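Just the one chain here, laid out as structure tokens, in the form predicted alone.
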Amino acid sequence: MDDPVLLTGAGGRVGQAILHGIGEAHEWRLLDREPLSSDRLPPGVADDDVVVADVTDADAMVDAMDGVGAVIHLAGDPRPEAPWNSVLENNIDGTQTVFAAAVEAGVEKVAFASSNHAVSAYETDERTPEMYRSDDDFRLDGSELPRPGNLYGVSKAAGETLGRYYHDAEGLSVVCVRIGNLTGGHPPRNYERGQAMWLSHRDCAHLFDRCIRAEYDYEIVYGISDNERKYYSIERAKEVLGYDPKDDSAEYTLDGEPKDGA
């Protein structure tokens, strides 16, 4: 894509994983509520490419999207325990503002960072912990209804529905990525659930690179690495986006140490 990519929430964990992985592959416009230090900027990105604004500011968002070809929308309150007033303002109102601004600015596609919390209530007492293990065949594939386990998950489910609306009503291409457990260097340590939904930094960067480059209508995909033990299917991400993850939590011990030959 020749046009810049707007990345909201650029200073956060997911944003930094993306920029460290594919920062040199695209022209960027970075947006965050706080100024970004130089070590958080990829090569070639100058201060003029950084927008300090809140995603709930409609005018600022339209201005930030001027000339942009795609948006990766990460910004919001990331706390699973976030209270309703925060998820309503930052995650739901903010996401609606982003989608509306994208339509007004003529942006082609938006990749929305959803979350595993949008479906975490599928992890019932009857299914766990067996569903976290490689010999269990339970899978969520993105076609199921949301089943959030907290108000943060409710806000992510709302964001997915907003994306559906703006695709149907305005023709915006939207992909919602239900992100798993993102860690760098190794899977989550001593956390069976986290290892089943591990997303490595390099697979995260690659996945969002495919969100920028691929053609799609409206999609919900899961953002995890190619883990042997998983209860999220990544087949749709492979088929529609061309996602080709390289990492697998099974190559590490439960303590997060590489196994022999990994």
Contents of the next structure:
Protein chains: 2
Amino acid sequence: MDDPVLLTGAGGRVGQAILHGIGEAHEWRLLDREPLSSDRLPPGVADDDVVVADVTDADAMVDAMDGVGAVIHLAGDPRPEAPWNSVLENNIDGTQTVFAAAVEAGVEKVAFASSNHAVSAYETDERTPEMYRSDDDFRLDGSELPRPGNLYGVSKAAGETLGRYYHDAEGLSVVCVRIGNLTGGHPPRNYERGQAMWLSHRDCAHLFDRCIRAEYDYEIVYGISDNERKYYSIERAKEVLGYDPKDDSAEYTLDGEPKDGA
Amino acid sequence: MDDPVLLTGAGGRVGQAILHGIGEAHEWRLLDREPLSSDRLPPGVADDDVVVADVTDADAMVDAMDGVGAVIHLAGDPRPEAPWNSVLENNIDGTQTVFAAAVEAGVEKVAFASSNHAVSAYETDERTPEMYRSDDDFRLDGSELPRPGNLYGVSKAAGETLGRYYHDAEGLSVVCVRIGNLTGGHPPRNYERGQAMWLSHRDCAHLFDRCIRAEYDYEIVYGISDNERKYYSIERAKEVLGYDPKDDSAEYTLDGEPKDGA
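What would the structure be for the form predicted in complex with a further copy of the same chain, rather than the form predicted alone?
Zooming out: every chain and molecule, the one shown earlier first.
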């Protein structure tokens, strides 16, 4: 079996979606700053594989990465409305700590959970709501400069730039995934924007599985399902990571019901 | 006369180059975290116009911006090799504090001193030293993603993204100047890279004068003289700011002597 994968923020929404989908496909080391209840652990994860630590704790992070081949770094303040001091510490300083620890521990690759909020100010009054619809051709592809809609988004853009630095300076493989709107079962209800950037649970798990398995240098990709209406390109994720999403918000009505009545 | 201009980091190298060039062209409020000796003050600046404060002190920054029309924000740890904790606090947190204070105080525009280090990892082994020479056509123009060569450069890129956010969210006019290699008198000696990104003292002062006077939304420009050999475009600075540089490192020999013997 390959080296274990360290998952930071394992108890959070994205972490749980990943573990539900690919929890049995890898050997895991799970990290969260709160203890993880047993219902949040995939089968086969022993107590020794669970670490309670803060990602700003450099020594703890190096220890947690001992023998690890890849890191999926999700931990941080996930609130779009989070105040500056929290994202400065938890998201910016925390992510720097994770990248630096990965280099020190000899980890090969890090997948960093960035966010649609790093670019949400491209959604100007002039472009919306048209850009949320399938007949609009506005697309972001990851080569554009960040344009955050909030300080949380600023912190995610800073994490991307840290990843660029640690790739260029230290040779770390880094992929930044600008995660869309993650929901289980069906797309967000009555929310065109969220439907255009829907990421289903199974596509999320598959995408991070590709981040663990694929070979890459430094990448910024969008993490959304293959929605018919979208303004984020998934071409780079397909090309570099082999991402092959199965879901599409257009298979559901605006209020989230499957169109085939299933 | 127009509203006063707040200059943070007034005692530093860039601040002094600005004040020597345009010290009598504006009404100034000068801020530094160390007291400024009288030889560092332009004529006509009274003691009341000098503020000793740290840019991470939000209340002090709002006070310092009372009645100010424009801010030139230079303060921060200027060392390319500065450790993470210092750039996190002084450069990233400090710049956020400055932008937030500018919004609170009703300031119209902020010119932010970014750096060539925000993009210095574009200078790969494959491209150098050819890209430092006039027969190479590699150009950066400010639309490219950051690619820092050090954590100082990461902090400057984060400052640029903060500026983007405060422009989009709050309507602040923001120009980020990726400053090249500032020297007085002559270009850096026997240093092709520094000559390609030379910024003379008089061009520096003129450029920031244009940042005070011009109208703009959000811009990233390169701050270098009109060097014959360059890999940073100055077209955007000319177009948006009316930048009209007078110096060119090609008028000097490689070891910094004027070619006309003057």
